[in-house]
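Listed next as structure tokens is one chain, alone, in the form predicted alone.
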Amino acid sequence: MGSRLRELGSGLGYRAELAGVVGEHAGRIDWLEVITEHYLFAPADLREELGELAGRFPVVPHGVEMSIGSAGEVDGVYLDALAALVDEIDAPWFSDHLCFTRTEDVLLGLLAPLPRTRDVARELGRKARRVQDAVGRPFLLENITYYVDLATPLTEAQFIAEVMEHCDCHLLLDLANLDINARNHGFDPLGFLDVIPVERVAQVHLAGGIDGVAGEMSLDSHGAAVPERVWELLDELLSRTAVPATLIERDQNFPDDPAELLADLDRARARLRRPLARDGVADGRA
């Protein structure tokens, strides 16, 4: 279980907006990642975008819509067309959330979170193993953002270690939302860390959000450079695991100059670089 997977280095989350960063800039961009239901149905030239880009860079899928917390299995429909995805572009691996995005009738439309229960965990841990399995690549689960934080038996940190307890995948650590949801629900973000098998991440997501003010929830938007606090928690996660992959994720408020995203995609590489110390501390940290 958690055995090391192929290091990507410091990636982009590709979007149409991005396209003439990732064209004019490749050569500062180790690896891409798209949202799997950009591509899994769509049409002949956008899968021959997904194609090119293929060719250029390492391509991982990123799911929004697979809904493993959602009741019954996953949609073996989805699955299958994951699975000649994945294939097409040789990725690595792919990832989705730790989470349900729809019932039996509605579509949410969000990233909703589950009931932190050991049942929940272990069923979550059988079909996550049952995906990994149909699609035959490796498979990450990704922490999400929450704003309602309902009693639950498990901590948020206990229920994704109880998951991998059930599971052979990687965890995507999305360190933006770790930040966000304990700012908001007032938790220590290392203890997450001492509770977590860290030694599971295989990626880690970086991302600017909405700072909260007199009160107010901050918000995961997506929509701004990455905040000191958010390299901090990458610092000390890295004092204690390598790494394969980190990636940048902008999804609105594109800069007009590049060099912002630019200069936070060599921060996440030079990071990876450093050597881990046998005392936990990376060599030469600021």
Second form
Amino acid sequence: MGSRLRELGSGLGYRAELAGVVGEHAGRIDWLEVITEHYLFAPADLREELGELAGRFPVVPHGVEMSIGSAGEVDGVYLDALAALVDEIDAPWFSDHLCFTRTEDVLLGLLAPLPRTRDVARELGRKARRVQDAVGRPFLLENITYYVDLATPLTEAQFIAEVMEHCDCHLLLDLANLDINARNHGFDPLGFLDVIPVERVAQVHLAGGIDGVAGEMSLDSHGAAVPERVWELLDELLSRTAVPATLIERDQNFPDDPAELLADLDRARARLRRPLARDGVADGRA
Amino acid sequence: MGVREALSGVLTRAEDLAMLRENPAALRRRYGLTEAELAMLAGAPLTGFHVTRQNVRRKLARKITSYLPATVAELEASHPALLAGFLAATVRRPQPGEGVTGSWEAERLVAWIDGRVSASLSDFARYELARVSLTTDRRAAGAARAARDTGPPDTGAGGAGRLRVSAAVRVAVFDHDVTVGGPPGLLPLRYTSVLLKRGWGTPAVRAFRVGEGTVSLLARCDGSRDAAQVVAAAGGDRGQTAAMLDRLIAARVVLATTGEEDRCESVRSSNTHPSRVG
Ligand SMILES: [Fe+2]
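Having seen the form predicted alone, the form predicted in complex with the partner chain:
After this comes the whole thing, all chains and molecules, with the earlier chain placed first.
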């Protein structure tokens, strides 16, 4: 599964609030990402709606509750249902996060950071391989936004690189998360790109958040247009490697006028189509 | 136990957060941490814990809002402190298997406000929960699809099959009339029986006020009697009862079952008796 994945282009995170935009502007949306848990154990009419979407677009399920970082194995019932869902919509891949969302006693309901140690990374790699084998499609793991910066032996980038050493899965690199983490925790996002295996990035998330003021932390809200800093990170990433797919994530402050979302979609597509800068053809002189 | 458990504790229990700040050795003991594991937590800037604790509550608020939008809106408007108290006091518990997408949190909220808000709002919250539970019930959706896909039902109270209430149907009773609309905290005090029916697609659920006679007739359609036996068991005017039963069959609220599989389903079903939710 280490081979290059299908080029999906510029996609949009599907939310019920965006159904109108998706219906009216299908020609400007190359593919859709849906939240896995919205459909995983859903009644048949909702699954039928998903099937209709999958008939019009490539659809990728993006999970938030696998909790691959929890102790023990991933829940078998969840995994079986995920495999069935992925198969039903013929998803090119599926994704979830490098995090934990629950322990045996507590459901946090959010993407919580893991202790970044080599042991945890190795264990995650093993579990990721197992999940990928069980589902039978490429599994992408996403970097989260974290506000608790555990004083761990590995940096986030080293931890991700270590996980990737132990599996043949791909990365879903959320550049908005990278931007926010870098600013909140004071590291260089380009240095982060130096450490992770960028050639394993199969998909990018792009979103806007809330900039922290007066020393407050910046927040990952998925509630604004993609900021310039994140576009610059995309340019930087694309100067280092080709990426098959980008995705605009929007979870709140849905704009009345879809122009903003559509402009971000077009901009991402244009970036993907631009030849790689490292080949000396970025300005179109090829 | 280790860093993940301790972090979860610090993010959900004020006591654990205080321990991290003031008595890390006690936190270490509580979660069986090694010195290195405690150092990971103790070395993290505190601001991050505060931001994440808020996010934990926000996620819970989002979850209950997705299930009970009108109830939460009313609580936000009329009982903000009560709602904040629920968010602060509730530690979510992992639910196995399908429970990962279940309504545990919404059920907790409905139980939490009972006795703390007006009986009207409490009734309304139960009504909203009953509707969303039926919407997300896969068996109910399956029954709605079957109703869409099959031809008109065989009516005539003299039919041979045993009768049961469709899996697409729930009956619930309330002390307030939850069907009238208007402010959820000011519903008229009027004993009300409601039949909720799952449809295919949108709207997922329709609500109908029904009388006592219908409720009692539905309770007898438990998979053990055929139409004649249901009518006989219901008592009263046989002609009127038979006509009412015909209407329920025509509306696919009541189904005639003959197969072994159907009978098993009716045994498992919990929808044949009205749930007292008022
Ligand atoms: Fe993301």
